[in-house]
Amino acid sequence: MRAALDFCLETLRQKNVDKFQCSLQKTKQYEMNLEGLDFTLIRTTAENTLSITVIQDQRKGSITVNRLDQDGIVEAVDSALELASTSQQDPDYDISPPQEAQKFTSGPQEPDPERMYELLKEYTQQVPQLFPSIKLMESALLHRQVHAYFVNSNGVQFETEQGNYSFSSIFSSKEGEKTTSFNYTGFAAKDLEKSLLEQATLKTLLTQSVEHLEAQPFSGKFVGDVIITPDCLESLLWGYVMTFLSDGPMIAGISPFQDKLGQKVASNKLTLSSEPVSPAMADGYFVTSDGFAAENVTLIEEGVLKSFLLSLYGSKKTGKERAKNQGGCFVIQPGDKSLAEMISQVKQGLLVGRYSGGSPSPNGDFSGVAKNSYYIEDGKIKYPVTETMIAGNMAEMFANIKEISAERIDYGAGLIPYMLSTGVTVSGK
């Protein structure tokens, strides 16, 4: 594997490429799959991926290939150079500067097939017993081991050996003529000590799926509170940071936050960080795609914007500081109220389990369907609702946070609480 990378470097040097970076990754995956309650697949797969980026005469070309023989590598280098020759010149194309060579190791490097089978078998027995109405669709328990190298023409050399387990499950409920829409969840873990139902929100979502057999349509419209569940909030956080903090809107100058560094942009109850190298992250990362050793970074501290999420290119384009990582592995600091206490504060609102909608507009406006959700009135959950529309503004929703829950869910790639906010429009039929 290393020999292929060395040959790639030598080929690039012989062609006198101005600047280049290469990453070579070998991924080995052991997986067990269920369809319904039946084992359908147990296999091991392996894949090698070589990614090459060249910068020649301020033009950039990138290519990713699976061939690691010498002819394949030469062809890939030539293709990257050809792509660069047809691209637009940009003086801000660059690669990471010299850094200390490092090797990163994390997680289990080999799977435990017996324990994996035991856990999946237990899952197929527990679900019918505890949730007779649940219909499992597809479930998978994986062990993934990645051995990766990153090098560039500035002498950067990183090596990573990383392993973890991950589980995902898709399910719905059926009872007589009643059925629910599907729901899903998953998590990553460094070990297999706990049963599957004990982790993340799996048991909670299975319970809610059964409850949604009695879902009712909500009629009317109001502007009120929403409690965003951890499963939903994790996906909304990506929408939030990509809309306001990332390269695209910052380079275009359309982010409402572009001049807000060091200023208040959210409720003082919100402290949000991205922690890919935290020991708590089973599915973190150590090297950014543009060639820097990743560091944990606080994005928002007590409502104050502390960092944008700019790559090296975004930093050079905007003149602002490069982020210490590329996002993800989000951690929100907990509040002091339980979920039950948060629900008791809601006069009229919605507990939002899942959001289905497009990306927010450049100013943060969003509109979509709240799925797997519950109507709340006078401090009590009244009933599960069928698909109900919600709309609002992402920046305002995070500025209008009333409470962050004391409970947080550990997904292995994020540590996420419940969030109570206000000013969201809820519309039924």
The other form holds:
Amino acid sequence: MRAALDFCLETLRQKNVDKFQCSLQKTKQYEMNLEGLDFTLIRTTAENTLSITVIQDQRKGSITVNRLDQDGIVEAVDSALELASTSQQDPDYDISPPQEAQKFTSGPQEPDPERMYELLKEYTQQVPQLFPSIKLMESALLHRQVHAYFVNSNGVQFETEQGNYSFSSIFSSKEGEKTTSFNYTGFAAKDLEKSLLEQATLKTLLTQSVEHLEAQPFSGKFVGDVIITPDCLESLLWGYVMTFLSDGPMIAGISPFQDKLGQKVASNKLTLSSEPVSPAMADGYFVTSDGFAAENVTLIEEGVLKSFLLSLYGSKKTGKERAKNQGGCFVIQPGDKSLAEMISQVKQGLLVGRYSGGSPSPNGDFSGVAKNSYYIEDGKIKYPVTETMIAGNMAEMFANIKEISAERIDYGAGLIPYMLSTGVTVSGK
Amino acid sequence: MIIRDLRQFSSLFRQYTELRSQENRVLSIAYLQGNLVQNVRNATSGISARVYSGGSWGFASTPDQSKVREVIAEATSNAVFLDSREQMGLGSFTPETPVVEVNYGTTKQRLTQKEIMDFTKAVDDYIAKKYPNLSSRSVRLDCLDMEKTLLTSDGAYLYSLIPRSIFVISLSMDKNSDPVEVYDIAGGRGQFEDVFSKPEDLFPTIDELYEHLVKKSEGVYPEAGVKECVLDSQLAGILAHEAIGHTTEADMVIGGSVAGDFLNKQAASPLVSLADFAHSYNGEPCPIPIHVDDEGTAAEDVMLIEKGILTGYMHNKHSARHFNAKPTGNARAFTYRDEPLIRMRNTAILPGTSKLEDMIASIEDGYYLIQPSNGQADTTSEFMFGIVLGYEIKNGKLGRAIKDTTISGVAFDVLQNVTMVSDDMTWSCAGMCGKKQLIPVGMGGPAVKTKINIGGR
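Structure of the form predicted in complex with its partner chain, please, following the form predicted alone?
Then the entire complex follows, led off by the chain already shown.
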């Protein structure tokens, strides 16, 4: 592997490229799959990913290939140069500056097939026993090992060896002709010590799925409170940062937050960080795709915007500071109320288990279906709902946060609480 | 680079085996505000084997195509490991032996990278020059070639090259400090040279998109609630795919989908017929023409709903045996390292007899919904689609544009309420369907009139 990388670097040097970066990643995956309760497949895959970016006369070209033979590498370098030669000039194309060479290692490097089988078998036995109405759809337990190099012409050299397990399961409930919405969850882990059902929100969501056999459509419309569950909040956070903080809207100049660095953009109850190098993250990362050693970064501290999520290019293009990482591995600081206390203070609202909706509009407007959700009235959960929509504005929802829960869910790729906010339109049939 | 002659390895097969060599090639160019933010080529090639042992499957893949022997051995080892523990004792599948070679690549001289880049730049320059008041614009070109060979131990053989080339054009303008955005897609099946001839051909699309943007910038929030709506063809296509199609994938039916209760029952208005086409419609190739699937089954059209009656499911070999049905050729894998799953191919509602203008004229208070952003559906057939372009209908006439919203409903209810279906048919080829793996799919349809729950504020 190192020999292929060295050959690639030598080829790039011989071409007298002004600036280049090169990453070579070898990924091995071992995966056990269930369809329903049946083991259907064991899958082992190997993949090479050689990514080359060249900047010649401030023109840029990038190519990704998986052939590592010498002919393939020469072809890839030539192709990257051809792409660059047809590119327009841009003074903001660049590569990362010199940094100290580092090697990062994390997690198990080899799978334990016997233990994987044992855990998955236990899952197929526990689920029908504890939740007879549950219909498992697809479930997969996998081990992934990635060995990667990142090198550039400024002398940057990083090496990473990273392994982890991850599990995901999709399910619904069915009794007679009653069928529930599907739901899903998962987690990443550095070991296989704990039973699958004991991790993240699996047991909670399976319980809720069965409860939804009695779901009913909500009638009417109101503007009120929503409690967003950790599974739902994790996906909404991506919408939030991509709409307001990332390269695309910032370069386009359409992010409503573009001039708000250091200003209040959310409730002071919200402290949001991205922590890919935290030891607690089984599925973190150590090197950004533009060649920087990743660091944990606070994006919003007590409601104040502390960092955008700009890449090197986005930073140069907008004249704003580059983010210390590329997002993900979100951590929200806990509040001091339990979920039960949060529910008890809702006059009329919804506990939103899953949001099925499009990406927010550039201004943050969103609307979608509240799936796997419950209607709350006078501080109590009344019933699970179907066919209920929520609509609001992402910026307003995070500005209107009333509470963040004390309990948080560890997904191995994020540490997420429940969030109570208000001002969201809930409409039923 | 793929291995064209896989038959040289047939002596290595010991059990039922599928051997596939595949390369996916991508070219992606994107301008954002005149900045070239993406100029990338990807090529991913390799070989995979899937082996069957007593009801258990083993799969292995490698990018090193010289390691055919090793990849078959590893897949076999995986199947044997699982079979030794599960001991399902299931027999082999009925052999399928189609032999097909199809090439949808261009026969024209290939354009150079510079010519394609100049074409893309000309499209961006047109927007910049003609519409300087925009707050943002983006032009993105995505070209994908999927080339593969497949050989099964039963003797099925496939060579196919299926390309698609797509421009996605987005325009934004500020209205009272709020950005308003519209987008459209041009292109479809074929390599760049067969799909696009000159930049000027895209200018009318851009001009029309700008007109929509101006109207949307003056747009209003729709009124939330159940409304009579005309769903234009792109929405009908996504309804066919997301809301009905997924529930009729046989693995979803086994997993509890509501379609399991509807077989041979009235599931939609008699005006509605819906099919998943394998490779051709009315004698023309579909957006994603599948002649033989990745299990070596000859692909057939699947009539899912005929005049309102739910008539069938989409199958792979495993589900076909479960339902005592024939495999339909819906087992598809996106890259060489993906195992085949039950996937749609070209899913469409079939045209009716009404005219779009009559459908709009028949609505007193409702909406004409044109452009979806994305869509999701459920085992219950409850769905949601983002709507990024639509208009009010008041007293049978189009009114103000509406701001971004979402529609939702239970698809089988929505189809029960269909009262008109237009007599035209439009295909879209830009979609990537996600189900463990992403995969390109075709969607199509006429316009349909129905009642639907529309989000608002």
